[in-house]
Amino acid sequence: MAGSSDGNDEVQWCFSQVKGTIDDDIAEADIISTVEFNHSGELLATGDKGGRVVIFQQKPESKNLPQRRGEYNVYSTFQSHEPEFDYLKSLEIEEKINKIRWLPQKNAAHFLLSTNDKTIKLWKISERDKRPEGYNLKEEDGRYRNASSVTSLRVPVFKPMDLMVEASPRRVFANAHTYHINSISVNSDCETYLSADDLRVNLWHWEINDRSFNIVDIKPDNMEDLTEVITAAEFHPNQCNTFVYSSSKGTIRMCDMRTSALCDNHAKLFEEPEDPNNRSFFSEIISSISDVKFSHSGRYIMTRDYLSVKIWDLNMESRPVETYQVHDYFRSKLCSLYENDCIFDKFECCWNGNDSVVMTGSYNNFFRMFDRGYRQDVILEASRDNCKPRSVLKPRKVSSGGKRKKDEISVDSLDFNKKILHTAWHPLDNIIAVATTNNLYIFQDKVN
């Protein structure tokens, strides 16, 4: 099932690595806010509601043992954002990540952007095992000699060392939202990228950091006008000019840059017609879209709900071409979900590297995917009961009432406590990561 590289064969998942305390008890600081592969899947990025960011770097090994290519180790951990406090609203900043995008790698050094709630930041990841030694005016420990007592010239030389990875900030783009940070994405020209909070969507350059560009302004003149809010956006993969970003009516709407610097009105707007027999009192907030995504073709975009996820076709406005119920089981327990605040957690989204299937998070620590061509689908469980090597993942169902089958999980036992928020595929191969509340499980198709 989903995930075929050549969409022919039928996938089982297996168990790779698991990341993380097992402790019962989860500091607040540990639970993982984002998961993102780089370009190459070589690297996979983490962060944590405590400003850290930590990568993973695929064995070397492994990557020529395909039942072992599903391992990482850990490549660098550093302290990304740190708890600020704005002393003119009186306002606590979060060190939490928002969001990590990788830049397109260019030479040896590794780039990556990370945001919390209103500063982001451009971060160079290299590694050293090198080090320059014979200097002429400085000691090996690092002491300024005498000039006078320098009687020879030497050359200095490098010698080798224990290889080092440094992450340092090459940037730091900051007062620039009002609001909070919901979506940085990197454009295809590799010299801007986009941030987007509740109410506005900016433009910045790499090179600049004390401006961006305001492309879309939604805040009206009067915030009692106010009837929704920006919840994500992003570029398309091959078309610098063009972007998207989505709302909590749960439409999205399609900019093009070429024609106006303010793009307040949209080339495109997606929307479907919400049907008069479902409405009801939750129907405003389970239609807000958490996350949106292009294929990495550009021809779609995937949008996410709290019930489901919707694949859109660019040349198609009045609906999505495809429409996948994540967990419909819950529609009859909306009221426990409003009550206990879940219905307003924001799950994420993501394709495979074909775009032939898609994934995204669930409670109960289920995730699901989606094989768009063969319209399957299989609910797995990311869990530490199942976490020998190379161990299948059984999948699993749900009974929504009525008389439970053997292998079915009953609805009112799913924990809602454990949830999955962020998922992430690797770009070229069947490997996923998928975030726990503070474990990052590794899984790989099953190699035979």
Contents of the next structure:
Amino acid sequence: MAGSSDGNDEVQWCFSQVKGTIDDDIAEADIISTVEFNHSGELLATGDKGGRVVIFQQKPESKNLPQRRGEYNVYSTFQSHEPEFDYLKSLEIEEKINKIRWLPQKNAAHFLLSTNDKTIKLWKISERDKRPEGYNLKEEDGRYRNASSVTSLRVPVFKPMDLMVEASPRRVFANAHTYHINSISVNSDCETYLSADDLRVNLWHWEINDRSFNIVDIKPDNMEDLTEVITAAEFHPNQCNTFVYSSSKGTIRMCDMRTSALCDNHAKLFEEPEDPNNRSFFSEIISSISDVKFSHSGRYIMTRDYLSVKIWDLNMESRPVETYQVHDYFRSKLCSLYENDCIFDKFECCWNGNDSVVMTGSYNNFFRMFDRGYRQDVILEASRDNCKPRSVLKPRKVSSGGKRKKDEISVDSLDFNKKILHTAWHPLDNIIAVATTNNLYIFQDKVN
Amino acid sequence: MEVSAEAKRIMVVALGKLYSSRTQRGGLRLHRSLLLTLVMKSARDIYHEAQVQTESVVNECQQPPPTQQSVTQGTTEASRVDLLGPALLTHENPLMLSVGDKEEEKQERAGAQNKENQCPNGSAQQSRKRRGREAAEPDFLPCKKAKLEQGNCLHQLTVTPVLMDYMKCSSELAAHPSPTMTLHRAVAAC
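Could I have the structure of this protein in the form predicted together with its partner chain, to go alongside the form predicted alone above?
Okay, now the whole complex, with that chain kicking things off.
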């Protein structure tokens, strides 16, 4: 199991890299708001509150040290979104990047979708490492030559130049969402993608940016009757007609686009009855789903609510097949978490490449991994105190009350300002990217 | 008692958060506003239940003439229940936020009392019942007072700047909402 020191098959996680400033004074624009590996894992993209996207590229493995994986270095940085102002509603539109999703790679260039609250953009990231030289009518500095001075013709040739990575916006998908966009998801048909806000889900074609199809609309005729909102949505990884969306009530609806143009009627509804013993003032808040992710196989859905991670089998709607408590020791502290607003934090979750382990973040810069096969879990910490290259991460323990054992941390001393909301797992390898407030940690398994 | 105090505190905090969210960058968040509304409803329901239980216990204990202190406390509690009564959701009246001056609170309380008394003509009898000093101002309500909207409607509500912002939040409101509106409508106006 990831992180534990027992057993032959278990993974030990080591520190690899950390990106970002050490400064204690965190600029709000530097707060990381999304992290995403591309399909090969070679590129790792982050978005921040300042509307910037930073892409890291993994160096190829060294021939001298084939067992050691390449490091991630900055590949491209660009300003994706700028703050805007909606004059009609007198509302400021934040530039914060809510989500980044990579498109499958078709040629040498890379494409990604990035979105803020209102606008989605398609970016092309391409490399230029050679330039043509030897024009007949132009000098090398670009000035035009006098045509009468040309006495012979030559064919321009490509000469190598310093690598330049260019990011250019290819499409802007705007004005389709009245409410705040929380999700984008690329379809496996390689033509369409969906975007979801609080009340609607829209279907787009990559090439068409001036219109979209509305495929889900849960806005009631009378807004007084509003009882739930959409919190996340995702396409099935293999079935291009299927997508799911989660709600603030803790339900997941699976829809089939073949049944009708408007998928207001779900094909499946995944819902677990509430445990009456756990009823409290804050039951509705903590049952709201903050993230939903299909497994790579497409057989399972993982959901994250405030205190737990649940795995659902697509073939069983009545209850999840697995439930993992992320930080149940906070159940008795919900009132404090409500007062300091932490109860509204939206944690994400992710699968590893073969769907055997799931990972999610917590407070105090802790993050948790749950091994589904071995039924084991571990708490690890992303901290500058443990930044020696290839140093093994020591599992953490939290003491919820009573006697605190050695090496245990009391739940009362956990720092709620240090939260890990965004994590990503390399699609093919045991490399994880964990975002603290303004730092990105990269860990990998210990290579013997 | 602890439960009702907790419920009250939660409602106060929710109101404060709803009020402060209007100054957030990016505009009001529908999801967050909805969750706060649900918390307020939960707290209100539990507060109501706790108050009903407290009242029944107080009534049972009132066999001998009560002491002065318990009378004062009972009065205070009853007044506070009275004040909260109109602020809480009834199955007929939507949730009303009584953030306002004494006038509106008197009217709302009168409206609730009339409802309890099953007034046959159904119209609000806006009696100006004198309240005790302890119950002059509910202590959990925000300090900022809203403009009173006049009207005879039983569903009369005050409109706070917070609620006005909800109304302006989205251009997709089907009809221009009246100034008197429910909390749900306020949240849903985003």
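Residue numbers count along the first chain shown, from 1. This is a predicted model, so every value here is computed, not measured.
Hinge residue among Lys49, Glu127, Pro273, Lys249 for the rigid-body motion between the two forms: Glu127.
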